[in-house]
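Just the one chain here, the form predicted alone, laid out as structure tokens.
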Amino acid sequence: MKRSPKSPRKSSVHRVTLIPGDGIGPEIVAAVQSVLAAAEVPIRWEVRHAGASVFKRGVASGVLPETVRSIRETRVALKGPLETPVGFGEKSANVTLRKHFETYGNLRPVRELPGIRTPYSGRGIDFVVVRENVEDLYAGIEHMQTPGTAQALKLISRRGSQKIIRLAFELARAEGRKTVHCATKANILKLTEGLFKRVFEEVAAEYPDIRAEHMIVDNCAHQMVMRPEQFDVIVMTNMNGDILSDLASALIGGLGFAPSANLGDHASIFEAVHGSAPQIAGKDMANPTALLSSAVLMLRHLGEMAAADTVENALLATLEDGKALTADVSGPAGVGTKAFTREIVRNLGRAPKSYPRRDYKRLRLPRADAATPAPSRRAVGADVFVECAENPATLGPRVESAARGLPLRLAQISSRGAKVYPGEFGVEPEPTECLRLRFLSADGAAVADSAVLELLARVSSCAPWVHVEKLQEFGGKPAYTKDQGED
């Protein structure tokens, strides 16, 4: 094929780790390779493996050491969907790769596509979900506190929040967008989601050219369905972003059209959001649009801006024409993966007729500030979780007696965030087997670790303790939340 006038002319060759994946993965990966080769994009692929075949070889992570080494060297990977096996292996291979390379930023573009009819067609949907990718509940730190009570730790750091929020603003600048929304549950989770909101407000001041708006995440979900065209960029913590990015993809046709980028300081991984679809694997039925769009994101990450435009325009022109689309779009009249790919290759050098062009600049990955220590720190008590089905009105006096003589007093007992002892608040507790005992300094002085250790020994004479958290003040302000009914 002759070089298109719009094709790139660049001498450097990019090394990229290529993971074919499972199910339809090898087919759609081959389709992407064909299009990029026809567009003469200077890439040297290093084929490596992860996923089901690796799990079956007895590698618990699902990722081969040579795959990790390759990504560490190339710093860029394009991968097909990976199967998460049931009944063998350990964590998802996808999660393993993201955590190993600290790909903290997940970008999910959501843009109306020509030729793809949805209930939202014609609304001009065009926004990006920016999801924090390594913190929050997805740190995966869980415990069974008792046989009937599980806990998960929701970890939100100032540093992690700064990086993802700055990434959202940098993305807005790179793509000429005017607004960044931050969607949180800070009205309920005032320390974790609240920290994310506070950092957003701090970082927004660094970008006076971009409008910054906070939105409660429930309302964001509502608004995304009611009026999605209002959004430009939405930045969220991990779990919120995971859920709402899938909702967002449904607005433009579903996961089959959802690309993604996982960006990190040391490596970035590009992948389609959809799964491995084993039911159609090997049948020449898979739609490679999402993975090809992910490859476009990869090209822009590599600085191949002209090549990215060329490939994206060919895909959009093919969708707009509607002459040779896969069966998931056209039904029984649809063509196979290979025929669809050939049509995209034929359209290299073309652009869609009725699709607004967006000018992209290369995205600059942000920095995080150095840790800022609190001006002062003081331990003022401890929360001790105990396994106990005893009525709090009976347990409370026994614990108070056990703690007598220590510089700590039992302030209250709570069950699932509501004060149940002393009982003046009027809560009738649902019987549970996990209660939280809140101890505060008896005289207002700082509490020593030795006092907390002695407290645990005494509490265990009343009920087995299963978890303990220090209660601290940073800068003279309480660094813990109060229960419903707590003074």
Ligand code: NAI
Second form
Amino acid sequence: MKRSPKSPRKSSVHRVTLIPGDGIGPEIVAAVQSVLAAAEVPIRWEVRHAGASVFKRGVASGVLPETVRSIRETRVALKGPLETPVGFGEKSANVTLRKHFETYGNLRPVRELPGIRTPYSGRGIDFVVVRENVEDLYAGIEHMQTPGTAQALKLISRRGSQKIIRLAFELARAEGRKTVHCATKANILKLTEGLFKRVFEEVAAEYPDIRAEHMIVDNCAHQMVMRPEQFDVIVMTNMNGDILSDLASALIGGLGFAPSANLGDHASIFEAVHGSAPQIAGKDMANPTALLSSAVLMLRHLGEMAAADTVENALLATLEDGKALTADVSGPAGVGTKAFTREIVRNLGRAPKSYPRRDYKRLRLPRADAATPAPSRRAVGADVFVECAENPATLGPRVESAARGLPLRLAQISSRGAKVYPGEFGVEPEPTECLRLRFLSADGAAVADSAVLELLARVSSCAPWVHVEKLQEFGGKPAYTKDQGED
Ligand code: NAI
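May I ask for the structure of the form predicted in complex with the ligand now, the form predicted alone having been displayed?
Once more the chain from above appears, this time first in line as the rest of the complex follows.
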């Protein structure tokens, strides 16, 4: 029995949904099961399926209903990588699971591993990327506004931001970390990324024991490469977090070593960051490190703190020894998945010689605030997007005359956020077929919906409208941005 004498035996058995997945999935999942069994972690696995085999059975989501049912009951899943085979719909089974269970919090620990040489070895990299996982551009709400112009909606909510940012601070506390950075593009995207930054500043005040720092996301990318050891926890919106978490993984040896947790209020899913590596599937060549590290995150989530330390220490000791590593690390001298796994099992009870210890406490999943009372609001205009290749200098007067008599006046026309009418411009703007007509209240009074609907009908006589946005003021402040060149 290799179980650490320190690890208390829990009386309750944890039910966990286990999805073997595709490619190397079943091999690395089997490796994790055997290590956890040898460590005597009290888990009862419920094996359920998703991915290529399920798509091929004609299930368009790639996830079987019994898999969803099982996760709903167990609330915890460990998942191998899933493939979306070509020709089986557009949906990825991963995205289906993420959306179904609203796993809003994606945690990606990035920690230097003993025995894994990288250009950063010895620098003590040890931070966690906390990525918002359900909002932002990844809601996937896209439209072709015209045959030549595409649009994606970037949706950021106050509540979604509160949850992920509080999660980042709670994580800092649970892991004894001192600083939370928030990386945004709030300097350009003042309302979306700006909301995330404002919520970060508000939430930071709830955690006076943790240092809070904001950084522009492009600088964060630069800093991550130049001085990654400065970071403890970095919280980001979905797309920024997606890109920078992959960059971060490269600092410690690549995606093959990167674990992840997808946390949600109803269920949490733990998985390696890498894919199904079909080229090496079934050849006993896969490295189970990332999935085993994900299982360690899962054990901490389940409150099995001592078992998590035992398994992690055995893995780290095996990597540090470097005697039996898989071929992706050791090249031709490498051993197979099974031999590597046996080595980890043999090392249960050992710890790496020179590796800083961290005291983990159980992470508390935070809540968003109850909805705050809506501020006073009024409509003050409308942005009407039209498909039109006409020169704005002639379109403008035509639209002005069409809108005559309405309580709305054409304030300006813009192309891709830059004003093109009225006025003189330094350079002739690149002609586009999608123009935005900004109408504002003619006399400063609130604008009724009926006026906007009448406006749409009149604008259509000049150019077909493709999209409309109401311009509002919340609490007396504009709830929209101004264009480059707008007064
Ligand atoms: P991949 O991560 O499967 O492979 C990239 C490279 O890393 C390959 O050379 C592969 O052999 C190697 N590699 C990955 N994991 C390894 C491991 N544990 N041990 C040793 N070598 C490893 O990425 P790729 O090729 O882009 O994707 C393959 C499939 O996986 C695709 O169908 C993709 O959609 C899916 N995928 C699924 C993910 C998930 O379920 N979370 C994530 C990423 C990709």
